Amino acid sequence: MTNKPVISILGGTGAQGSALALRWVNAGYSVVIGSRNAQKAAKACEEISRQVEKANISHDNYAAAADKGEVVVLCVPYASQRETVESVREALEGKILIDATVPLVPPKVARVQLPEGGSAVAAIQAMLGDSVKVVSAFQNVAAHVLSELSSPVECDVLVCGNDVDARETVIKLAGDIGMRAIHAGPIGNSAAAEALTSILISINSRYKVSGAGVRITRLDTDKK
């Protein structure tokens, strides 16, 4: 893998996917937006190109985008998570899959509703097996915060995965777009990050704020 791998974002026309694409393109990465809707994908690419000079951004369908990416990011709704992964399974072999899925069940999205087994992302790792390194990340960062290139992202990213080197790769990818990312243990721990999103939605509503996030304290003093 090169110093700056090609990143494919499945669901890259959505709010979070397009915001991550914008950040990575702005940091000099080549990004492929994967979408079922070519018109929407082209529009997303045009919008990013307007904001980033000489943006290295393109789009394709899910299967082709997953094939092109050295790292693949999943930013689709929970209801589409498994179906989307199944459709690109062969293209994921030997790669890192960053899964940002949150198991939100409308209309009660401010209530934690984890799936049977505890974690939506851990279920994908179990489905794919060891040939794909699934890493859970970016569940607790609001899309509109990511999309504001001139503003710092004042929250931490919890990174869970069974492969430590894969977690390190994701931590670097997050750092390159202005976020502090933290090792948060094996893939099963993703359940905590997934649940936190509903809690943050509830906090946003109660305190009339937008984009509340999570900070891990005392890392410098506690580091050994």
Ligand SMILES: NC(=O)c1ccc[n+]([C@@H]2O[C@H](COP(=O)([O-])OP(=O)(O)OC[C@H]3O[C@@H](n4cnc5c(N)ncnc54)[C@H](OP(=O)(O)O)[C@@H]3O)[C@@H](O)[C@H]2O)c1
Given for the second form:
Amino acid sequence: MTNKPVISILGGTGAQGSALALRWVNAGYSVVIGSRNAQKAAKACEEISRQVEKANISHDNYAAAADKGEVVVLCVPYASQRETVESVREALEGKILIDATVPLVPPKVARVQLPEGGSAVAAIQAMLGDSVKVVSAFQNVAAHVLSELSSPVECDVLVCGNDVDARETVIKLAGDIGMRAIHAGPIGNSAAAEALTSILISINSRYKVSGAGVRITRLDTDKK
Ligand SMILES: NC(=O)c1ccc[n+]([C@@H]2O[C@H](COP(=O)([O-])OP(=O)(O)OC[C@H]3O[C@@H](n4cnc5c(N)ncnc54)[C@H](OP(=O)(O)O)[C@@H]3O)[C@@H](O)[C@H]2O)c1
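Same protein, different state: after the form predicted on its own, show the form predicted in complex with this ligand.
Shown next: the complete complex, the earlier chain at its head.
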């Protein structure tokens, strides 16, 4: 893989996908917005180009975007997670799929309600098999925090996946857009990151803040 792989974001017109696209384009990555609606996607590209000089951004439908990406990112609502992955399955072979899905069940989004089996992202790894390296990340960072390009993103990113090298790649991708990302174990551990989002939503509400995040302590002090 190249030092700066082409990143395709399925759902890149949405809140989380467009914010990640903005950050990666700003960091010099080439990003393809995957969308079901070309007009909407063109608008998302325009918005990013307005904020980033010489933005390397384009758009395509989900299948073509997944095909073009060296790394593919999934940022669609939980209800459409599985069908979206199924629709691009062939294009994912041999690649890293970063899945940011949180299985929220509206209206009680501040309550942890994980799906049967525990993790929405682990279910996608089980569906795809080992030929696709699914990595769970970005569940605990709010879109509006990511989209404020002039402000640093002050939280850690928990990175779960069965393939350590794939996790390492995602840790670098997160680091390049200003976040400390941390190995958080195999894909099944994604359940904890997915659950944590409801806890953060609950904290936002109780403390009247927006975009609360997590920090892992002592990583830099305990080295022997
Ligand atoms: N928002 C956050 O702060 C945040 C934070 C952490 C994680 N997440 C997770 O990131 C994912 C995206 O969240 P979001 O807030 O960005 O969602 P969103 O803005 O509602 O939607 C994202 C995009 O998904 C596509 N989409 C919507 N319905 C679809 C369907 N039925 N089939 C296929 N694609 C569909 C749409 O793109 P097109 O219409 O262009 O195809 C839409 O722009 C979710 O799983 C969420 O849990 C969000």
